[in-house]
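Take a look at this single chain in structure tokens; it is the form predicted alone.
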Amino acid sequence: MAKFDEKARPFSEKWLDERLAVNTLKRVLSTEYWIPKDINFLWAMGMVLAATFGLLLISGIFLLMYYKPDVNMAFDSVNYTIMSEVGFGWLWRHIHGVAASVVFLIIYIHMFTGIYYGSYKKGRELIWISGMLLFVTFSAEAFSGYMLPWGQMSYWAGMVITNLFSGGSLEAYGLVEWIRGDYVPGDAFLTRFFMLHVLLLPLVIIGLIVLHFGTLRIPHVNNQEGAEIDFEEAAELYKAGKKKESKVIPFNPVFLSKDVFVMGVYFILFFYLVFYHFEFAMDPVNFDPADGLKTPPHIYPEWYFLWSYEILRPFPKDPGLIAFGIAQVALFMLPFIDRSPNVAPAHKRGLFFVWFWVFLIDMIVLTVLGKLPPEGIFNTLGAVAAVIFLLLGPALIVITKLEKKL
């Protein structure tokens, strides 16, 4: 058994050191966690998402503790309970679904900051594919939380994306049966994806989270020139107290206190949009009751999932998924479709940073295309504009193979 020092008071550092490694675990996780001195505020991403997401959880508690899983009351809890009748309750819900919206925002700066300056090579595969995973957890997470106040858009939006699983002419309605619990969307429908958004997914993303982190602590944090650093020697040479020779800072107190500024500027935002813009988060559609015999005349997903509507959307069934599961996979390949040795901004590697752009723009043009009805002129721009996202692959592959070694 271990030596413990009976002089040590309970609950004092000493005491809790010698019980749960405190100590240690504030060395290897923040004094002694070292970050390259290169990097801007886009690194800063990460912990706004991950604040962001706090947000997500506490205002779900509060609004939890009045919303009603069930098709006869959810639309009530939601629109006249929480909203009238509970103090702050339209606080709550204004800052859980401005989140909601926002996070995901946030969510491709950083994919898109990833993607620019490399940070997904040789080395950081693992930081890269947890990121995706998270991505997609989130999206799971954002579709299963719109079905809750089982408004007209809620109805019709969980109809078509239950009827994926079908998949085209294979016709796996039993599937979807399963998915929902019943035909049609209704109570079981509703009550599963209230445990999975409440329950399960927290728990799944809290885990991806600690995996995230996990895998940014050997590879280390990406910085903006690409450069090699012997983090072990800079690290010395800052502990030594040289600071200006040493090419690394701790992430405690030193990067944090860049966080923490970078944050403070991102809630003067956020809490803008809660009091006076937030209706951008709120669908008018969704103001109506679900109605399973009344269609919308225009159904379309949240903007955040536009892109990859507009992918399924132009083409037959069959193709149309088909384009649409090769968009779902492709982002999680980055890592091993290019194939170029090169760590380094996108400005200079050269046809790398021209596609970069056209991955962007096409990206944007395929969400705004994703919200205007299918129809004239937007669907013939929906089919190029997705046509140009699937090609991105196969083109990245031939860039990177002749970038030449900087």
The other form holds:
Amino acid sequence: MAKFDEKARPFSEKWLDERLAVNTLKRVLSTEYWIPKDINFLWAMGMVLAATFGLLLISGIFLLMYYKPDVNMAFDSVNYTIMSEVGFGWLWRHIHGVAASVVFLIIYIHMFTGIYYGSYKKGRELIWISGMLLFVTFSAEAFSGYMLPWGQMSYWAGMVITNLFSGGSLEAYGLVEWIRGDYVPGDAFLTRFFMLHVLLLPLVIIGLIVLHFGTLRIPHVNNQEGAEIDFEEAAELYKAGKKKESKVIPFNPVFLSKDVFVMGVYFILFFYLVFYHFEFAMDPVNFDPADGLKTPPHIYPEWYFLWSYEILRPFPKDPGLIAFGIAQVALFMLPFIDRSPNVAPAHKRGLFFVWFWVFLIDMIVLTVLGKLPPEGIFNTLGAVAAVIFLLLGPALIVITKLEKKL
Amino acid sequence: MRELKILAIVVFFTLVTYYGVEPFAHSKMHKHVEGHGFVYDGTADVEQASDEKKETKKAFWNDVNEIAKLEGNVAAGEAGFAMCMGCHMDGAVAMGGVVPPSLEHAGALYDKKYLIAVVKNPAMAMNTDHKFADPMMHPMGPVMTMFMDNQSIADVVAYLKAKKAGEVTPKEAFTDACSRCHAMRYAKMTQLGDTPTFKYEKDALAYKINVLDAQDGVKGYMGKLPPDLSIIIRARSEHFLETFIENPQTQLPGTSMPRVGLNEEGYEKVKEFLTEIGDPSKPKREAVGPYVILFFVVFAFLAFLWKKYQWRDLH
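Having seen the form predicted alone, can you show the form predicted together with the partner chain?
Time for the whole complex; same chain goes first.
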């Protein structure tokens, strides 16, 4: 057995260090976890996401105390019990609803930052892949949560999305029924999505967040110029007091102070939305109780799923499903599709810079068209935007193959 | 500065996306219906009428506009009003499925021209004439045999307008205008009004049977049970509610919902009640919001000072 200092007072620093190695942990995870100095506020999005996830978790716990996962009670437990009988229930619900929407905005900003600066490239592939796994799990979490108020949009979105599993011409309705636990969304459907939303998926998310942080530790965070930094040498300089010359800063407290400032600004905007502008996150249609006999005139997913919905929609049944499937996995492949050796911001990478903006704008166009009624010119534009999306993958292979080493 | 430039780009694309999926997409999904400021002179009805009905509607609303110009005699109107009391009385029973409303606040809640139109031809006034081959078939059809000449209509409407039974509360406005067809479970109201509390379960069940009977009556008349309005204020936009209540046919062509003829103050009262029940956190949001935002403004400012301090000798 290891040696323990007899005189160390219980729970003193030394006492804890001997038992938990707290000093080592603190050094490795915080005061000597080196971050490049050359970064901008986009590098704070990870912490902003962590904070938003924290808000979702806390507000979710409060909602969970009063929510009833039962098709006869779910709607009123949300819209009556929580909104008018529980003290500040309305606040927790609006925080939860707004955070669920805003978290995707930040995820997209976080993703596009990674793409712009090439932060998924050699050595950092696992950061990207674990991030994509988080994106997919967050999507499942958002979708399952959207079922819970059991309004019209919950019901019909549940109907449409589970129908996708019939696999088009495969007509695998047995699989659809197995997923739903019924022929149509009903009580079994609601209770299993409840379980997914409050237990299984949050557990997976927490595990993946740990993995995502873990993947960062060895390759380190990328920087604004994509410069390769000798972190050990730079760290020695910093520790020797040559802070100006050193290219790195410790996570705590230097990088953290910037993170916290960015979070402060973000929370001003976030709570402005919670109190004065929450409608965008809480679709009016979902304030009508679920009714299997009344199809709403327009069924659309929440805004963050619209781009992939629009890749499904303009094509005939089977090609549409295939395109949709490709869209779901394509981004995972990014570190392997990009063949360029350069880790550099897009504006230094020639054609890749053009590719990046075409991709971003195409995603926004798809998002907007995904909500518009599929009629006339919108249909044509949707098909064009979806085809562009599908061509962007092969285009990236060619563009990055041709890219010269900087 | 570079960071501000990046921020500007992020904000720009965020706002473009927001504009696209919210105001723009919604403007394409819902056709725009012009409101007409709670004025009921038949202009919109004539415009929307099918060709074969246009002339009838035009003639009808011309008459209504003519009657509105007559000087009504309140005393004569009061005498005529006795005929209304045959149906519109306390403890009224359902007629053709719907309980005739109390007319206690009719003068305050409803528009004058609308009231004239209702006495002259209820189906036309309510813009549900497509439901009745013969306007006499309307549950209120018999009124057409009670006030045969224009002057008597002007008189009874003058009486209704003159009779003000004190200030109308939002709940009374909702009860008179909406609640004979629409329940409001978050306010514990059904088609029979406020739900009483019962000491014994069997009394509560017996009452529930009465409610179900009343609902069956409404269902028989309207074709389906009209929706519960508990949180309709959050399920529909303000503009939709306003134009729909003003003239249901514009938003839902063919609907069996009658136009109720609320004037602007009447509509505001109904909306106030719908908001009170359907969006009870509104005053709380307004009270708490500024403090939370102020907190984060101070938080961000202190965080900025901390950041400045931590980064003071890095560059």
